[in-house]
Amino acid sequence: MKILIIGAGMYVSGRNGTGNGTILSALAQTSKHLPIEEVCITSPSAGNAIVVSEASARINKLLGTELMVRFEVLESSIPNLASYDLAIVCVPDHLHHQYGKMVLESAVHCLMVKPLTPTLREAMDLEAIRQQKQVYAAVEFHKRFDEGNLLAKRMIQEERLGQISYIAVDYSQRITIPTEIFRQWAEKSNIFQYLGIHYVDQVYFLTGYWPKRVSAIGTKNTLKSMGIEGFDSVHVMSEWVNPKTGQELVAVFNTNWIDPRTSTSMSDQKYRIVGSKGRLDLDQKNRGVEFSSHHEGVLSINPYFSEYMPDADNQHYDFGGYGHKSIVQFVQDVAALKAGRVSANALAGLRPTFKDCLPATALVEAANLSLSKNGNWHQIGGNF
């Protein structure tokens, strides 16, 4: 198996302390039990050429694995694209639709780094050419692999919590991501799109619930002050209505990006779910696990994300946790299509397919409207 990778950020190879390169140790650690053939990073900087030599070196070497990864340039069209078998796409925002057309046009499997697109045209667009290529696109939700939210919606399929009134989240990272990991694009996004979709698309996971209203509001104060022009936080009030039963409940969103560098982690994630015969509250970031040391200062340790853990033979290290589930599962898919064992077709409604996440991407629109209009509700129509 052949599988490109457009970016070479943080998610893909890890760098400055922000983890240990998710994607490419997932694909790593999937080389155990899939072969793949290479894995080839694409991005404009020919800096990150050393970046990932470095990080491919010190993944293989923790796993045990020789996973082959190259880097290229990427320049405005990628040569020999239909020769790959998967491609993940992991730039900006902004660039999604550009680089998500160009793959589905050359018949290519592709997995999207959240969000889909920032407009549900640019989404709709995609998803019309994937239905004509035939191909299978899904988006990486990896929060849909979390045990916390997975118990979440078995209790609410269960319907321990009963008829569900309200979903709260906050959710929230250091401010060493806008001011410095993503610096060259931060005023292209805000917060509540590039990271509130997560739990937008929790919202539409756990209940199966359609978007219906948003008002949103942000404030502007930690960035502009530093010559950024964007938001510092963005409130979202929400309406969602059950397709089915046309039953109402409420999701609040209040995100920010301004936390402070020694925050004990880089994300703090909380939300909770309230019903009519429960309630359930999931702190997602203090997992029970916190280190303290002269040098580091205090840690919580999410170990349950994606970690590298000891092996069955204590030999080399395993790549654990569910952060890097959703990869996996889009390679194990990848190669059960190849083998002839499942359809693109029919994956829909199993995986957050480009069509599964147009509810999400259609919230996420509408919330960027109501910011740009001081707040003002903006309706959300269509079939999703």
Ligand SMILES: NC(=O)c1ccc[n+]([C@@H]2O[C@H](COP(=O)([O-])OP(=O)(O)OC[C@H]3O[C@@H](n4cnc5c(N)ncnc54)[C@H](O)[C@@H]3O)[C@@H](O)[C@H]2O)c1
The other form holds:
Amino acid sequence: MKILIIGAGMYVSGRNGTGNGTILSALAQTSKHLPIEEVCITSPSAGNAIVVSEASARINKLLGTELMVRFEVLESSIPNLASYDLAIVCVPDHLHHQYGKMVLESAVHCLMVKPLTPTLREAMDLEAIRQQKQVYAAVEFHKRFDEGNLLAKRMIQEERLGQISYIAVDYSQRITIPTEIFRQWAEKSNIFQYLGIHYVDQVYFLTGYWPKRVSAIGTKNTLKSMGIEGFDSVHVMSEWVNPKTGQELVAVFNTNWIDPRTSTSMSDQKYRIVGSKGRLDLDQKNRGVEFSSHHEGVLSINPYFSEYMPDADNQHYDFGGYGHKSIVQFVQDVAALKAGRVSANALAGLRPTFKDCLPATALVEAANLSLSKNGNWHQIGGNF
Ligand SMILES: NC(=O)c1ccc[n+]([C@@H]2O[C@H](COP(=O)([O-])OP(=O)(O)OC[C@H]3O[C@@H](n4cnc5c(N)ncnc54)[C@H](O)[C@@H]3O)[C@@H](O)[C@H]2O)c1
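Got the form predicted alone; any chance of the form predicted in complex with the named molecule too?
Next comes the full complex, and the chain you just saw is listed first.
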């Protein structure tokens, strides 16, 4: 298996001491069970060569693997793109369409980090190319692999919550995200588009409802005072409809990226589902692991996202968690596709395929339009 990664940032390689990087760690872990000939990471900055070689050496040592990773400076085109078995696109949100298109037009299977694209038009364009080229494409919506969310899905399917009235989401991150970590592209995105979309997709994944209309407002204060143009917080009210029964539910999202840098975790995330038979509360930050130290302060640790754990022989670490599962699932699916054991069409509806991610894309685009018009309701007329 030959794998291309476009982008060499935090999520790929854990640049600037932000950790070990989920994507490269997940691929190295996968190489313990599935032959991966090589991984090529490409990004425009030549300086990333050292970041990539240090990250791969660190990860291989931790996991006891020998994953071959090389770096290439990204020019206007990618040499031999069609020779890769799959590509993972991990660049800032506004570039997803440009690089997704490049990958799909070369008939290469594509995993895109979220959000698929900021607009429905771009997402539909990618889906059309995917169909034309007969390849498989999915979005790395790892929350679909979180056991807490899978339990919620099962409970909804078993009708233990009854008819759902509303879902309320609170999701925020430390102020270091827009001011330091993603400073270069924070003004081109916003907290709801870049992060809130995870739970927009969850509403669709859990219920199968389609978004119908949306109103969004935001606040501008803290970031503006620091010279950053953009919303501190985005608040979204949305109505969804069951395409089979016509029943409706409301989903409310409160998102911000101005939490104090002293917050006990990078992401604070909780949601509640209220139905006619009961309610389900999911605290996805406080997973029961709290660490206090003289040097690091107090940390709420989520060991279930993507973490290194001692392996069964205590010789090396294994990389696991729902972040890892989402990436390894894609690699395994591509291996199954190449072996003819499954078809891209058979995966539709079972995975976060591009087509399956159109409802979340439509809602985020409509929320952005509403945000620019003081919260005016925006209708989403899609038949997904
Ligand atoms: N960090 C996370 O936990 C996380 C998780 C899931 C998804 N994502 C998504 O991944 C994407 C990137 O996130 P990140 O954390 O790696 O960001 P990052 O800012 O650390 O890295 C972005 C990468 O894109 C490259 N890049 C910038 N401009 C480019 C251009 N014009 N052409 C090609 N490459 C370019 C940069 O060189 C860098 O390697 C975003 O869409 C984000 O929403 C991030």
